[in-house]
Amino acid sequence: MLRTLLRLVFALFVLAALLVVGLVVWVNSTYQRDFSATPLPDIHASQDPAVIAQGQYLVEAVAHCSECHRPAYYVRKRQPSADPTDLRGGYAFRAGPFGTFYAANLSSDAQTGIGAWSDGQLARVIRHGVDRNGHFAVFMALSIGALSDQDLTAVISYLRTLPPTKNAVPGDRWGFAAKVLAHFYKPHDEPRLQHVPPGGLSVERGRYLANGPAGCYTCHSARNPFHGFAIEGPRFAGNPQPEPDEADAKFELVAPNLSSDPVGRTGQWSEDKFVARFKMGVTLRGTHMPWESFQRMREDDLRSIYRYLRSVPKVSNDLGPSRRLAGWKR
């Protein structure tokens, strides 16, 4: 009777074992999926002075592309590149389980770089999040929102003038944890945002831009990575998953409620606090929050961003500090 019971729980032991094996070998051999049929937008890059001039403030302030996208060392030190042209790429993004994500080399160069990239391609992977190789491209589908053809062009318009920077970057390596997660991953497809044009304030232009090039939502709105990273519940009510800090292991970030309710970031700030907050940069090694980019914002953009923000219906969604001790519990 026991040896029947030792060898039916051998046999289990077995049975699982084998299932392990099967779902790993599974998840890696199938999570990068192929969205090539997701269609290249039909955009292209402009030699309008007035276009590029509005792509470089995107690049540089708004969407802030070049917070990620700089040499490494300026990111690592969380200081301004010393030639804001210069944004060859390299940093690595160590995510733990998830892996170590790559920003790519933006500058023109045809081997290392986008040279070699149509406007159709890049737009398609500042869209949709989906690479010239139909691949889900983790950071781009998850760090901006939706920009207008015309700030989308304006975009890539400027990155076509950027000098070619020699510098290849590693590809992504993709941990267990985020090969799991892509199998959920549905390419953005968000409808279009009205384009509201830059000049004087508005909530109307803070709605575009807090939405869009800026993707505030992006990171203080909560996400569920089984439906598709989809924003679940509502937007700027603060994101409740932690973060680790990368300056100090010790701590742990979470992005803040931004609605105007009396726990919320536009509901504790007066309009001037909070644009004099962005004026001032970096103050806290650690965070993620893309200051060096959003200090350079137009004031004009900012006081929209904020005006808009206190429209939005408030949540009282007291998520604690920010920035708090790891594991910290109310």
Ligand code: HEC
Given for the second form:
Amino acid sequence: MLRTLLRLVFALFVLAALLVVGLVVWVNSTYQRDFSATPLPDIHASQDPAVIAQGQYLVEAVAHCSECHRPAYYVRKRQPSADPTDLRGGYAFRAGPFGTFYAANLSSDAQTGIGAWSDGQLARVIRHGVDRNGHFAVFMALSIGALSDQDLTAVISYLRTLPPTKNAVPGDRWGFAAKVLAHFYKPHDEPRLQHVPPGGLSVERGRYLANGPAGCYTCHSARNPFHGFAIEGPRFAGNPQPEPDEADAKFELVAPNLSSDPVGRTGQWSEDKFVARFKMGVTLRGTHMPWESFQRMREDDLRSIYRYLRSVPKVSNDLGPSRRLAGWKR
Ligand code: HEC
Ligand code: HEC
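Form predicted together with this ligand structure, per the form predicted alone context:
Then the entire complex follows, led off by the chain already shown.
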């Protein structure tokens, strides 16, 4: 009797162990899904100097590509790069159990940069988060807002002017958590926004920037990891999920509510205070908010963003202080 019971327990144990091993093997062999059927957008680089200049403004300020793709040393130091045209990449984003992701080399070098890739391949990773091999590009998928065709063209036109810099960047190293969650991912296709050209001060321009190239909502909204990290709930209501303060692990940061509710930043701040905060640049060394780039935004664009944020429905979502001791509870 006892022996039968022991045999049963042992058999169950072996079965459970096999299941776990099987699951791990399955996740490891299937996480890298094939999204190569995602069409390459019909976008072509232009040599028009005005388009290139608009692209530079997007890359270095609004769309904050340079925040992540400048040389690793400057990303680490949260300092402006000595040469803003040097986007050799290489910075390692260490995301704990999700893995380590390396910012690509955006220079025109044919071997280590983007020199050999087509305009369509570049446009696809920026718009859909699908890389040149048809794979899910985690950071690109989750941190870039929808760009209009005009602005996507401008960004790629500017990238084509960058001088070649040799810098071989390692491939991403996916952690187990990311491999599991990759199964819930679908390449995103944000509704294309109506392009609102620069130069005017308006709620419409602010709406386009905050939901488009500046991507404010990508961090300032809640996300559901089991829906491919899709935004859940109202945009700009803040992200309750804290992140470690990269400068001091004893602290954590949350991206606050930006609505005009009394607990939201545009409810608490005047337009001038909002602009002044952006002009100050980085104050917390361990933050992910791309202050370095946003500091370069034109004043009319900042004012447009403020006016738009004032116009989004108020949400009284009080997330507490943006920086607090890790594990903070109300
Ligand atoms: C938050 C950081 C971040 C921002 C902002 C960012 N990138 Fe990236 N980018 C990455 C990382 C990390 C990778 C490596 C793949 C991945 O994890 O997405 C990458 C990969 C790429 C690639 C290579 C894709 C491939 O096929 O291998 C291109 C091209 C690119 N980024 C262009 C841009 C452009 C243009 C912008 C601005 C519109 C931008 N990135 C903004 C972090 C960023
Ligand atoms: C990559 C993530 C990310 C993006 C993109 C982002 N933010 Fe933030 N933001 C944060 C985090 C994290 C904080 C809290 C830490 C800090 O203040 O730096 C923050 C803080 C803020 C604050 C409060 C600053 C203070 O001093 O209290 C404002 C205002 C703000 N963001 C507005 C914006 C606007 C407007 C945009 C788009 C133009 C934007 N953010 C884009 C992550 C982000």
